[in-house]
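Below you'll find only one chain, the form predicted on its own, shown as structure tokens.
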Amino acid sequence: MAYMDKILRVNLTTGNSTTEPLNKEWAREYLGGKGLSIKYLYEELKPGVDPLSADNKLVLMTGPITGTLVPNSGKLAIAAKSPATGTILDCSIGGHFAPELKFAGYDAVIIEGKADKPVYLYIEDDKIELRSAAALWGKGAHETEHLLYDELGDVITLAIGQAGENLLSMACISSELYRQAGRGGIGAVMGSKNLKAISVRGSGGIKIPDIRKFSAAMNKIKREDTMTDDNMWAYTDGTPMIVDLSQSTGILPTRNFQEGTFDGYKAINSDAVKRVLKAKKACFACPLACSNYVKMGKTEVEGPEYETLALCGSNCGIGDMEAVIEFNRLCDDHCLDTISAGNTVAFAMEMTEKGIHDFGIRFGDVEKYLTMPTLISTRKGVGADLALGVKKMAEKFGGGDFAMEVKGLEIPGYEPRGSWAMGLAYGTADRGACHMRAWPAAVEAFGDIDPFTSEGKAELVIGMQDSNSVKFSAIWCDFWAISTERMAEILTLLLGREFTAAELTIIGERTYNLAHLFNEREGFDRKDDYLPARFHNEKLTTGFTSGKSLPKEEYEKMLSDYYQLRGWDENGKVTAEKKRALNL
């Protein structure tokens, strides 16, 4: 029940497609989404595979709640081996693609091989076609979506822009113009396969036991749990509200993480977004409608979200909302991850100002800043070097002490010198620096837990990572602060078998350990769970976090505590006992 029990497998090399049953044993152990996509990749990819080769696979995975009346269930997991980091990579993208794929009859699509010429994949129920994308290649994601809509009618599309075509490690996948699977170069995996887009239209439905009882329960849960003060911030403000929170607590990344406060923050905060707000937008089955559709001057975009405001705003010394909106729009069209793009531009700005290498751009230079997304995504001019990403730029030119990345993935918008557990979350995230695996800043910097101690932080981060792993496997949006108990209640109603919070916690732990085992198989261990030296060696000098750093010895203590609580050895390897306990 709620699963379609069918996987679509498409081989781009041969042009053939086949269907196969969903592996129900794996679905019981990993649910769907994040966990099940990682399981398929772990079993099917050979260790050491080149992420940009035909041997890498791209997995589009729904979850048991996808396409149902469950609130906040519009996400799709997209997974592959990461071109940016060499780690496992799973991203999520909102909107309507995931339910449409379920309505077409599939729990997942596994894409293999490489087409000899650019193609797009068209899925309409049991009609599966690979069509020429010659006329689409070289175009931005926005034009690509419009052209496919004109050609195919009412479809939902995943597309890549020039960044994916040019195999950038920060290339993302776009849908419905402004939704992105954003991190780790997932768009480059599509580009490496000569796959420009995937369009889907479905006419089926989903079987749910006792739909009347289920519908009544969902309406009750929506009133009591989803549309509450704890969640409705997503509608009233959306993520831009975090700008003020980060500024007041001294963790707003500024000028390539040199400081945690930004003098021009009021120009890019929630109030500034509200002044240019034109409409709100929601994903499938979502009562929160977190997205802000804004227009300023001639530029319009859905966003900017907090990460863009922080990394492409304050972190680049840009206190100009219209410029940030245009930078956001360009990144969306070219399919550049704004977290990585903002970090990379900020790194180039600091390198120039410090005289290490002249990239021709300085903090606050709006005119040159707005040329960067196009130059980077097309690898032209100075963009050819910025397209390398922060880690490879540092290896080529220097500046490694302030290259803000972990495992090759650029750091999100929370300064860990003001939230020590955030540093541990970055270091131990399965895909490189990530705030989605755990977001302890919410309870440290923005809450009541002391952010400047290592005590208890390993347990805090592990709990969040395991909880989010099962949440993203089911697959819920992050913006519903749903408890594991509530997840169990809903899955019991939906799937017709009893779930408990304890069982779901184990599924989350199993998923996180499997992701770690994938990385371990690729050669990752403790040496890779580092943070940039800047966080350890330089103290912040402004705002609430003035005088604060994250001492290296405190970070190492948190890391050792983390490994011990995880049941891993001191070098970060999963022990045989832990594997047996989790049926790995």
Contents of the next structure:
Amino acid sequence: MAYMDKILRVNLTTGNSTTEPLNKEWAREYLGGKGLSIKYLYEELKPGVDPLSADNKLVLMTGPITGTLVPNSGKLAIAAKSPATGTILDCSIGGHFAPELKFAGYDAVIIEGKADKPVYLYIEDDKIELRSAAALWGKGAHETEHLLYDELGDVITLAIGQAGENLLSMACISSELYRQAGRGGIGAVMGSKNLKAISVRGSGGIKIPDIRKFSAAMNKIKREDTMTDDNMWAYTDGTPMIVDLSQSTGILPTRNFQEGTFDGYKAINSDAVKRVLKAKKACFACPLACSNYVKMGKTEVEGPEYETLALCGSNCGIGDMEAVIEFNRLCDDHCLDTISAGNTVAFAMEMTEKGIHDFGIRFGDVEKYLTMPTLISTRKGVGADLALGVKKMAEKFGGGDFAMEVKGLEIPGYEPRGSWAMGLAYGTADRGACHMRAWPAAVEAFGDIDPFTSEGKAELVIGMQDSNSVKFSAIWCDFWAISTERMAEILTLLLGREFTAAELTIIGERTYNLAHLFNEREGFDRKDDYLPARFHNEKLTTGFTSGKSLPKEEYEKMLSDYYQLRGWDENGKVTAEKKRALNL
Amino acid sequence: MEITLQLKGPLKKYADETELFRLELDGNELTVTELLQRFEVPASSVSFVQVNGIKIELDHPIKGGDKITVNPRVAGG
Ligand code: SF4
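The form predicted on its own done, now the form predicted together with the partner chain:
What follows is the whole complex; the chain from before opens it.
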């Protein structure tokens, strides 16, 4: 119950699709979403597989709560081996695709092989069709979605834009125009398979053991635990609220992480977003409606989110809301991850200003900045170099000390010199620099834990990584600060068997370890868990973090503590004992 | 003494939905914690407080002319 007990497997090489039962044992050990998609990939992918080859697989995975009245349950996990990092990659995307897939009767879709010509996948309950995408190829995700909507009627679509077609390591997958599975080049995996889009329509429902009891409980939880002070920031402001928090605590990435404060922050903060706000929008079953639909001048977007304001705003020296909105809209349409795109443009700006290589763009140059998303996603002109992403650009042109990436994934919007655990979170995230595996900035920079010490940080980060692993497996939205106890209570009601917080914590730990084992199998170890030299060697000079760095020896200490607490060896490998304990 | 109080995001509900306002306090020494208690803002709902733009500890004494900004807790990112 709550699972559909059915997986759809589509082979693009042969054009065949089959269904199979969901592996119940794995579902018990990994729930769904992140954990279960990684399990399937771990079992089915050959080590060393080229992420852009027909042998990589794309897994769309829902979770037991998906499609029900559980608050904030509208997310879908999309996973594959990452073209950006070579690690495991799982992303989550909101909107309505995940529930619709369950209504069509499936817990998951596993896509294999490669079509010889561009196709899109159409799923309508039992009807599964691969159709020509010749008329869609070359188009942005927005037009693609509109055309599919015109052709198919009321469907929910996942689509790629030009960035995915051109196999960029920063290509994302888009849905409902402005929602993205953003990171690690997941859109390029779709592009490499000649798969332009997936549209779904479902007419079924989900069985709940005691629906009266369940919906009464959900209403109560929604009132007393979701729509509360510590979550309602998502409704009153949404993520733009974080701009002021980061500015005042000195962790707002500015000019390629050269500083942690930005003089022009008032032009890109939540108040500035509210001045051009037209509507609030929500994903399925979400009472928080964090999305801001904004319109300014000739441009409009659902967003911009904090990460975009930080990486494409302050980090590029752009204190101009209209410019950031337009940049955001172009990235969304072409399907560029704004975190990676913003970082890449900022890196090119610093390289140019330092005279290392002339990319023809400098901090704050709005006109050139606005040409970048199109040039990058189509690999035209200077965009052909920027399309490489920060790591490969640094390998080709230099600037390695300030190439702001970990394992090939560009760094999100929280300066680790003002939140040391954030540094450890970036170093040990399973898909390269990521803030969604653990977000300790919330309790260090924005809370009362001392940000400038290595003490206790390993434990903090591990706790967050494990609990988020459960959250993204069930699969909840990040923005509900739900406790593991509450997760256990809801899953018990939904699945008709007793869950405890302790059991869920083990599922989280098992999931994080399995992701790590995937990466280990690909050759990753301690040497890969380091940060760009800038964070260690350069001190910030403004605001709350003035005079601060994250000394290398303190980072080493956090990393060693982390491995030890994880039960991994000094080189960051999962020990045999740990594997046994977690049934891995 | 007169101060300016800003209750950001959802916290403005503790002041009749007014986010930013001036406030006259009686002459006694008052800490940020005591000020929050007067408005019945639960400590668990606050991430951190700034005085004149600078992050401070909650036992910080308030002075006339201060701008106190109270930030809500945030999750996710
Ligand atoms: S809080 Fe935002 S991202 Fe999360 S489910 Fe709600 S609308 Fe979607």
